[in-house]
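The chain that follows stands alone, in the form predicted alone, written as structure tokens.
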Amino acid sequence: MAAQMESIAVPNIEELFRPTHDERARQSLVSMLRKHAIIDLRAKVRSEYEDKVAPELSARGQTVKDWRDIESAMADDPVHRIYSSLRYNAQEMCYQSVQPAVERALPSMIDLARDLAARNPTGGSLQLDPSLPIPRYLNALDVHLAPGWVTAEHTHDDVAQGAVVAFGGKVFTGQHPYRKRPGVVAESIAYWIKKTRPGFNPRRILDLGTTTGKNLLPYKTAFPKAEAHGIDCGAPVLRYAHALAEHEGIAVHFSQQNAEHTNFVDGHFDLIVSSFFLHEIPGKATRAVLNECFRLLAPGGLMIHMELPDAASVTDYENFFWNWDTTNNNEPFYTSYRDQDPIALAAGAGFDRAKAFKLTIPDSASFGEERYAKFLAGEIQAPAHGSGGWFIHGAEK
């Protein structure tokens, strides 16, 4: 209780980000481009290949054997060709349309992460490691096109990339102007814990990867005894997270760590959670992540990944659509990561191949509690991964 009365006098920082009226329009045009490309033209394009491209490489005696066969036939496919341009165009819009401003909000922001940080009102922590090596998987090029992606930074105490992910996030995903909640992936994941194993009740939770923090937040709701640590090797991204966590009155302890080796010693958490992180970082740095997790879960604990269906859950077409970001979202390691058995990964950081697992469990705020008993008694399956699904795998220790 104390937390919450706290949190009513603790500024948001996100409140400080006010868009022009024309700078709100630009961003809402951005969101339906993108989505007019994810949704509209991404079944365009898979018609396109269904009834015209594959009926013609049957005809010519072309047998596809995986996806690299669809992707070179599509290569030159005009639909396919517009479905691309608008795609990569309006991904890298999302970033550029909320800069302006972030840039005029940037010092009110830092001002308020810098006194958050030294009062710490709801108990939560921040610490940053200005000597921490950065990875250069994070800092070569711009992920997912996000210009300075979360480790670039403008100024002291900088925030910038922190705002620019969290808003250009919000026209990526269709959020503008602001209507859903963030954080449906960590409240899926939850949900399905508190489903499938009504007894887990973990002391510690730690999120790699964390960012902003939006996908550590609903764990602490669903398990508010718990000690919530969230890491990532981008300072100005652990700033924001911080501010809006001391906003919402959730005590989270943030640090500027690198997932392949942390500080923290064996057997600390109960439970380790990422969201879209594993297929960011090259294999090497994964198998590293993995072993670190083994290390730090106490036994009993869970490792849950949210992450890209493997190559090996989805047809060959499946495949040909996520391998796209490969090449043209920046994202050099996405293609070799699905390529790999989550299983057999688990198993290799020392996980017991038989408390191993990978699913598609249903997003918990649209499925609807009837058809979610059903999904968990098995008689329905949930809705594919981005379509009302989201595609988990981890272990039991």
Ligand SMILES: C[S@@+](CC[C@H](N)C(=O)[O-])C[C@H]1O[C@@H](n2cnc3c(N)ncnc32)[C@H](O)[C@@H]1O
Second form
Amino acid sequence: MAAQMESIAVPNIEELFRPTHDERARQSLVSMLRKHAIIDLRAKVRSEYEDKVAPELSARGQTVKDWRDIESAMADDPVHRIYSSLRYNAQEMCYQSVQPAVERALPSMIDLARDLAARNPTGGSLQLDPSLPIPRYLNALDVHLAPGWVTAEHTHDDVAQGAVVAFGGKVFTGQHPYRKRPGVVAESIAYWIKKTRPGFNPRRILDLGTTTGKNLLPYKTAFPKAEAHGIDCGAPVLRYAHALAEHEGIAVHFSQQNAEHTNFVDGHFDLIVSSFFLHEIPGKATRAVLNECFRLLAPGGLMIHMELPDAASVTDYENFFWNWDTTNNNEPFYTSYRDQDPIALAAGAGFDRAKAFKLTIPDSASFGEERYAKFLAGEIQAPAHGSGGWFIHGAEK
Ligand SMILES: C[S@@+](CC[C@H](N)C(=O)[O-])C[C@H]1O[C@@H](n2cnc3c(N)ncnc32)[C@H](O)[C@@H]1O
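Please give the other form, namely the form predicted in complex with the ligand, since only the form predicted alone has been shown so far.
Then the entire complex follows, led off by the chain already shown.
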């Protein structure tokens, strides 16, 4: 019976997305524009600051106290303005470039997601809670400049925002839209856990702010016996996440919950993770989420968040670079989140400060075994966050 079930292919919701030739061309252009902004122009902005603006400041006797002084000095700089303008517009266009194809595919995507949610062929599940109050910080603005972000619903059982965020994200990272790539963050963290804690075998894993589950599935692959859970406030992204996981043959339990206070019982999880999540919520919510992590972790459990490096971990110039999103990308909590000390946050939630950590780990797919061994031995450092490394923080309970 099991063998018979395995042979029945579960349809792939991603394959329903079929952009026309012109739409593909537009997506390629947007990917290139964004890459040009975030790689080439980013480097030019840095040399503009180092070679021109900083010497001018110093010639005028002005000292740079922190990143805000750099931001003021660069505000009218033409290279920085071109970079900002291109980056902002490319970001908006990432989502716009996939919307027409998602709209055409929507009825069949909804039918498929509905069918999989009713059947759960891999044994996963989807639990939505239409009465869940959506936090204002999630829907008061189009986070990431994505219209409707993860919560907008225009029709019954809508999955559109799941598809827009998933495919817009592929355009954003230049994998658009056909190259399949796993959640590289989750892969890298799972790899690091296995290398640093060989005996660690979580019974249950929870991913907070899972969106479409991209950075949850690799944990289930790394720890196949664990029960995997993903929560998010957005129903459309969870429907999409569930359909994707079922297609991958990976049993995941998705539920619509606020990570500040969930319905799981105390000590239910051994591994709690998140990626690209905490910087999107205000400080009060961050503290509530970390308190919840402490409550939900069993003794010996592990909490790991992949996040932006905190302000104290990087230079003034890098703080200027990272905080760009606060004013330009509809991510109002970027700066205030980064101003916090991750170790103090963990301690404030009840974790033993001595068991809290923050570090940058290598991207496991690109770093190579030999260099990884050197990293673990403390002989070399991981590349910077976002350039071949991932900043993580967390604690053991
Ligand atoms: C940038 S996305 C995370 C991306 C995802 N973790 C990944 O790696 O692909 C942030 C997610 O956090 C979710 N979120 C924000 N506040 C939340 C809360 N209080 N509880 C649960 N999910 C939340 C948002 O709905 C959104 O899907």
